[in-house]
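Single chain ahead, by itself, as structure tokens, in the form predicted on its own.
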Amino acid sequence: MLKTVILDGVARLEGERSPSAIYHILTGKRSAQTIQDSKLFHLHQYFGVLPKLRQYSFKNQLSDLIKGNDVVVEGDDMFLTDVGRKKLADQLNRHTYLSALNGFLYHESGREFWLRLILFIQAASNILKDEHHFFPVVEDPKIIRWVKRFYADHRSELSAMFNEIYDEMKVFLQELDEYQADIIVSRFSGYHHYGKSKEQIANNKNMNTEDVELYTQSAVHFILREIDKTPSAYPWLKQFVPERRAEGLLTHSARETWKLLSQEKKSIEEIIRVRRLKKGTIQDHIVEIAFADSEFDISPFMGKDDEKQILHLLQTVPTRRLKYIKNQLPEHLSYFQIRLVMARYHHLVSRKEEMASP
């Protein structure tokens, strides 16, 4: 629920950003700060997951929390009281689907892998039927023009590769929530039948848009994750997965700017002059680059020994606010830098955790 993933939010930020941040934070706004606000403060599991949330919706859900004594917001800050610390745990116990979530790594492929998969069912579907004349659930012209060259490569086995697909997703379904499997469902079309919308199902459910929407993405996030983990076991649905790279997270400005970085080793100065842009402005590039790719180099950008000051700083306070921590370092460390060791220190602990997990 949104309520839920919101409440999440607010205990992970405790006092550090305004509600903003997790508006900016789901939404996927392609900025080096909320890019930063996801890894650093562990919300990158919901970057992403619902790109088309209004501000009036998220700020109706929101001062919902406060009137229920849930949140409290004070200037920019806000916190979770003892009734919201509560009803948190309460919820993600009940949610435990939003665990699968992840959107950072998912939530532009699982979207075009999502759609390139509702709209193949509903084509080969009809086709097998000889109806050769619908209307696509899916309007995308880039996702139309990937099945009708997915289809013109395998017509000749179609009816077998459709068995064959609507096997390997009943081992996901198995593995869903029967509610969640539901939805999942009802979503697909078929031979003279048209699957139920977002809308439809949160009117038959009792539910907003948003809570079905999150439902589908963590479904759709488990299916990558199972694939990406085993997939010679998925022989036909890994063929939906579009390409992910690490890039895809930035703005086309940024990826301007890690091309003159990577391939013609151009120095911010140079790039400056190329571009046209400011240098505040090259070097937010620069930390969203460090952040989306965890090999980046950030060594032509401070000396060695700053860079282990300042992790080392950050492995001891409690706090992520720059401001804070810029005072505690020596005068000449600059913003930028303590950014970049942010995202190599967010990196390191990630890896450290993904050692730890079974």
Second form
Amino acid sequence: MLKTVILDGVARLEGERSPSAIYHILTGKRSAQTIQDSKLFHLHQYFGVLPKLRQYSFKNQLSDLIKGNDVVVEGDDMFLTDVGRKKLADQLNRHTYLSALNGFLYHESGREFWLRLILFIQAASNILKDEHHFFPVVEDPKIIRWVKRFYADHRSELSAMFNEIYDEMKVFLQELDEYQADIIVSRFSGYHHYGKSKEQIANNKNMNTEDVELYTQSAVHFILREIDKTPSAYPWLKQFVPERRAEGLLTHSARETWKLLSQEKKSIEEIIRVRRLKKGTIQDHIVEIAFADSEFDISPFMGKDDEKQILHLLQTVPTRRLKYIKNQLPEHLSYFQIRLVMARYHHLVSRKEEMASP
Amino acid sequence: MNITVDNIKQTMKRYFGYEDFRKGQKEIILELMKGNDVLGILPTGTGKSLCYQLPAFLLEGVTVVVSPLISLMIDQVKQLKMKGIKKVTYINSLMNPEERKRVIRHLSHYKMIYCSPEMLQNRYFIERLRELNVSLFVVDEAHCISQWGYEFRTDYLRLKHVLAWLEHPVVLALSATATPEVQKDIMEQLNRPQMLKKIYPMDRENIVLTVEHYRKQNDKLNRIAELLRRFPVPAMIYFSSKKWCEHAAARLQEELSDLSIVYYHGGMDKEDRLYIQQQFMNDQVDVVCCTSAFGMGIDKDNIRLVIHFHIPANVESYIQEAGRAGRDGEASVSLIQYTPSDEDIPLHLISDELPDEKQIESAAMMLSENYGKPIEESFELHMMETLQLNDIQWGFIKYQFECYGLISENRITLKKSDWKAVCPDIWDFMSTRMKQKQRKLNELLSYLEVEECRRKRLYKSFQNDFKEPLYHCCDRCGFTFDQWNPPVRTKVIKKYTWEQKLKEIFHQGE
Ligand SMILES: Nc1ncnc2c1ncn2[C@@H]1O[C@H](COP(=O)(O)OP(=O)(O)O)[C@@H](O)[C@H]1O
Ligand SMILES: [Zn+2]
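Would you generate the structure of this protein in the form predicted in complex with the partner chain, following the form predicted on its own above?
Zooming out: every chain and molecule, the one shown earlier first.
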């Protein structure tokens, strides 16, 4: 549920960031700050899962939480109360589906996968009954083009393929709990049948449309993860997965900087000249790149000893407040360098966690 | 060009699958093919769009269709594409600028281009149109050009200039409701006094007209529940606010669990709206509680009952909305529900359509501070946001300023001193518009009160007589719901598990 997600956000960002940081993560804002926040504070699973979330819906939910004494907001700071902490633990236990979310990895490909899937199911279900006139449930021309081509490529084996997709889908749906499976299937359209809209499902189940979206996204992310793990088990569905690119999460401008930096081997000073941007901006880009790319080499920007010193401090202090950290370090170390090491540190920690988990 | 009725019929059969013309279609198409301008007044649902879609494919060159109904234009393009007619596109202000640019860049690829009236302000677009050979220019909802009509759009006043600029293509002006006064105005405003008039009566002989009075709003809902329990038929219920739509749908659904009742209004997601619309067409949904945002492009022929929970703002809107009932010719009913002081709502809505004096004044000040600068989209959005204007209100202001030369060639040429001179004229114009709208509302209110036959009164200002009703006439002529026997579909609402639903969609186990 959106409220649970917000509580979780507050829990991880408390004392460090203001509520709007949660909003930006949920909507997947393409800014260096948001991308870093979501990684630093382990909120990447929620990154971009609700791109259409309205500011006022977010504020409404938050103010409900404040009224219910779960969350306290003072100026730019926010905290979880004990009641809120208990509620969060309880809700995370109940809504286990939330743990399948992996927005950072799948928020874009997931959406595309879902649209391709529902449009294809609608089309195949109709065409197999000889109905060629139906109103497509997806309007995005890019998706329509893809589905048309996919259909054209497999026209001759449509019926057999459709049966096999049914089998593949069923495996996934059976893994979900009944409630979630029902939401997903209600959204499918087929021959002489239009699926339920998000708002209809929300009204029937007495939840918000955002909750319906979270249920859907988590199911989709779950499917994508399974396909990533054993693609050979899903010969048809894996073809619906769009290709992902590593630079996908960078802002457009940072991507330009990346090109100059890595392909053309330009220095910061040269990039500043070529792109006519401020030094701070280019540095922001580089930090962004360091967060997106776990292999990014930061050694051109500082000596080994400086890096070690910063790293050591990061391992010992509980906060990610830059100002505080900077004050603990020798004068000559810049914010830029600290942020770069934060990115390295982040990758180190995630790698450790990955190895630790089964 | 030498095209016979047979040729036209063949093309129609091939692309649209229709065997015969409907009333008016052949006459209008033939005139257009001969190169004559036509003013066509045909009631909703009779197939106005075919009157230009077919010539678009028979004529050489491009057909441009101006329509203010964006969702309708999107639907039509989709439907044409579904029929295998690919060289059509639309362009409107709701598209993102990149998409719009892409379409404009490829304009020469299309046979048919739908556009919304604001696009007529877009010089780049108009210049590109001029490079093409526009052979037919269609003005849909042509009554919007007239200040006497029920729905006036300032952008339509630009049409005259656009037509001249495009070197006078053949013009087809279409509307479902236009009084003789409005018809005359359309021809004058388009500067085409020689247009051939093809006017078809709009009375519907299978729709019964009724009005009921109540004391409280809640009585209305109780009455609806009672009617739907007795007559579980496909129905539309019109409301003037989103809140009421949602509230009524929830309450009725609670009381009538055998029916599927939903709501639809302009505040919903595009995707949600599409689903509801298709479910209704597909008989998955029985009753839609809606605002006037619903219905455009609804092409469902078995709607039996149209209820106006809130009164419409004028007779024209009423005729259009009630006319969605009984397209298949079966006996259908239109019911208007009235409680005292219901007219306050449309009165309020009317004043919402125009900006108020303070907003215009502030707009003038903001513009004069930016003297000499071009008006860019971001600036317009900023204005609308700061002054709390909707796009119709801002369109009105912009057009007025252009008329008085305060904006020209999309640049601000307004100085503070000019403003003083023109503001009385603009106030005058606004108060005339307000009075006009109120007059229209009064017309409807007096229709509610008539003692004589409702049919006689309703169509009076549009046509001289009307067809003999097929089933019943109206409550004044003695109709009560006891006399109504609509076919009732008994439907079992199936409670499926997700496994069963999935099987059905994937045709498993059949
Ligand atoms: N000659 C025809 N024969 C059969 N159906 C037709 C014919 N012309 C139009 N239609 C159908 O009538 C319906 C209404 O047409 P439309 O152009 O949307 O009406 P209008 O714009 O007048 O409200 C559409 O479903 C259309 O397919
Ligand atoms: Zn009568």
